[in-house]
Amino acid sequence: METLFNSIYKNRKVLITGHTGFKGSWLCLLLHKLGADLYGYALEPPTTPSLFEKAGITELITSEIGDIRDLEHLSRFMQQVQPEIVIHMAAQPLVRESYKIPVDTYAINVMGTVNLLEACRLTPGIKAIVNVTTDKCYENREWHWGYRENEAMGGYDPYSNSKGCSELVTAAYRNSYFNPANYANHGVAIASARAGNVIGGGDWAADRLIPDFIRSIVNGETIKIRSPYAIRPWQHVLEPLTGYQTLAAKLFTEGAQYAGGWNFGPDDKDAKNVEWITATLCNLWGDRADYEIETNPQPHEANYLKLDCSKAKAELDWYPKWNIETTLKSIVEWNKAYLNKEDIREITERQIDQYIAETFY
């Protein structure tokens, strides 16, 4: 495995943040796999239990435990590791949650982005940062079809558009100080990553469909949606970590070429509602799993969401490999696995060693 990505991960050091939440501790273990030589900053462990303690990942990289709103703290440690890439995925990542803290919100997203941009602006030997921020960053105009990179960012929520102003944070410090005009002086290529709903075996986030599902599950309850005709590009969470993961390999090889902004969505046929999902999930699950519809008012959410990934498809030769039907299907079984107490790390290693398999070679 450490030959993928033309062995660029091969004894490099990699720092991510955010790398105790479900998506940073599904990267952790890939890179693990990949030869990279870790290192971590981020808050604890957002959830109890968390993949990041289940998976025993801090045994894999050097954590530091800090807040990204820190920027002293964030700046030291980065001296003292002095990465060659950079993946920035420390978020504050409800939309639900946003409208209970917007100030902390806007803190974590938006200062939280400027702190990372900042540190790495003083660090040297740093080639290549990737910053995670999400398909809501479009003004969603509930169009039909797929937002390009180059559409305007927006946001009606305060998440949504804190990650919308976290885009232009990047843009703003690759213009005044990576400068693609300027590569060749600076060195440094910065681009941005924007993915869709991305679900997978060890998310215990509040207010997710998938956690709220195997909440419901567990407790014999039946699982109740709201929002049940909204559309949501959906995908396994292997999915973005190795569009991500071929972005910084190619910032990191081939430079400013491929600095901006990067769709990694699923294909238009994997975009179904949430009672699709829902619904799909009760018969892939069994055991009576049945569902209602919550028709108590709820926050606004977007009702319609797609990614046009044409630009990593030409460019980067990323394309979705697992369909929505075998996404849910490995969600069924990781989670069966953890309640009947197999090891979390063999698990979530098996899986992405199956999707490897059946997708890069």
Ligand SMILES: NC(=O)c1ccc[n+]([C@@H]2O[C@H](COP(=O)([O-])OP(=O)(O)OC[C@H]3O[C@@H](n4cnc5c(N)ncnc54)[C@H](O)[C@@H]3O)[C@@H](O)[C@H]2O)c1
Given for the second form:
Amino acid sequence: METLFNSIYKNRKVLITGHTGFKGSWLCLLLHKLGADLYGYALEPPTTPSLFEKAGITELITSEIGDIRDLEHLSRFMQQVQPEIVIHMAAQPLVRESYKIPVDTYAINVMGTVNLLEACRLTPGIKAIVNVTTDKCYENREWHWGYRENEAMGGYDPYSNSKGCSELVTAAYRNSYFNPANYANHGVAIASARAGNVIGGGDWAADRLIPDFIRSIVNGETIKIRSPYAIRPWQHVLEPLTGYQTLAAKLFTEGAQYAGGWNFGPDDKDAKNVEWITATLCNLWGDRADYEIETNPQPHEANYLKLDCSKAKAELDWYPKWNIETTLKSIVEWNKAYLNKEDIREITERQIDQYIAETFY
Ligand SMILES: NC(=O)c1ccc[n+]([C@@H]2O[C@H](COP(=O)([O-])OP(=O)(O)OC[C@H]3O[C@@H](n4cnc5c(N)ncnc54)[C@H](O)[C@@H]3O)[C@@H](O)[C@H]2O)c1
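Starting from the form predicted alone shown above, please give the structure in the form predicted together with the named molecule.
What follows is the entire complex, opening with the chain shown before.
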């Protein structure tokens, strides 16, 4: 597997922020398979249990526990490591939580991005930076078309808005310090990545559909869903992660022509509503799993959200690979194996191997 992406990750120093989280843990496993020399900066895992602990990710990475709001600590670690590629994922990533803690959400997601880019600016040797934001960074017009990379930033709630701000910060640092026109002088290429609603085994976050579904199953309860008709671009976690890897590899080898924003979402036909996803999961799970619709008033969340990924397809040759049915099957398989007390590292690596075998060879 080390030969994927022209072997550019083999022995390459890669620093991931947010490596203790759901996506961070999958990314560590993927990059480890590619032979990368891995470093991580984040707070302790955000949930108990966590994929980070269950899959023994600490064995694969030099892990620094620190706050992204602490510029001094982050800069010290960055200068000690001198990474060549940086993937920024540390964030407060939950919409409903952001309504409860807006100030922390902005501090972590906006000033955290400023700190990350400032630490990168002060560290020589970095060639490629990917800032992971979200599909929710766009100004949501509640229309049926997918958003394109050149559309306005926005965000109704503090989380979505903070990610729109994180995009603006990235653009300001790119213009001011890592300008593509001066690439020959500074040698740093910086991009941002906007993925959809990312799902997969090993997510235990609060107020997300799949973790809520599994918790209900474990507790023998009927799952309650909010916003049944809200359409989201659901995708398996390996889809955007291989997008970020493709992008970082291009930034690293080809430079500033790949700087800018990139969407990594599923095909249009896989943007399903919450009720469809839940009903399909119940069906796949069996054992009379069932759901009901929550009728209490809920905080505002977008109704329609799709991404147009034509740019990534045309310029990065990146395509969505696992459709929604395959994705949901893999989630059911992962969680059944987990409940059967199988080895978590093994289950997760098995799914990575299967994904790579089906989609890259
Ligand atoms: N999961 C999704 O559906 C989804 C979709 C689009 C974008 N994203 C983005 O992907 C990234 C990872 O999301 P996730 O689902 O893995 O979230 P997660 O909550 O599982 O992980 C978040 C990570 O950020 C770290 N973190 C949080 N606050 C921090 C702080 N103050 N200082 C340092 N580290 C801190 C946590 O320790 C953890 O490592 C986030 O930037 C998120 O906004 C997620």
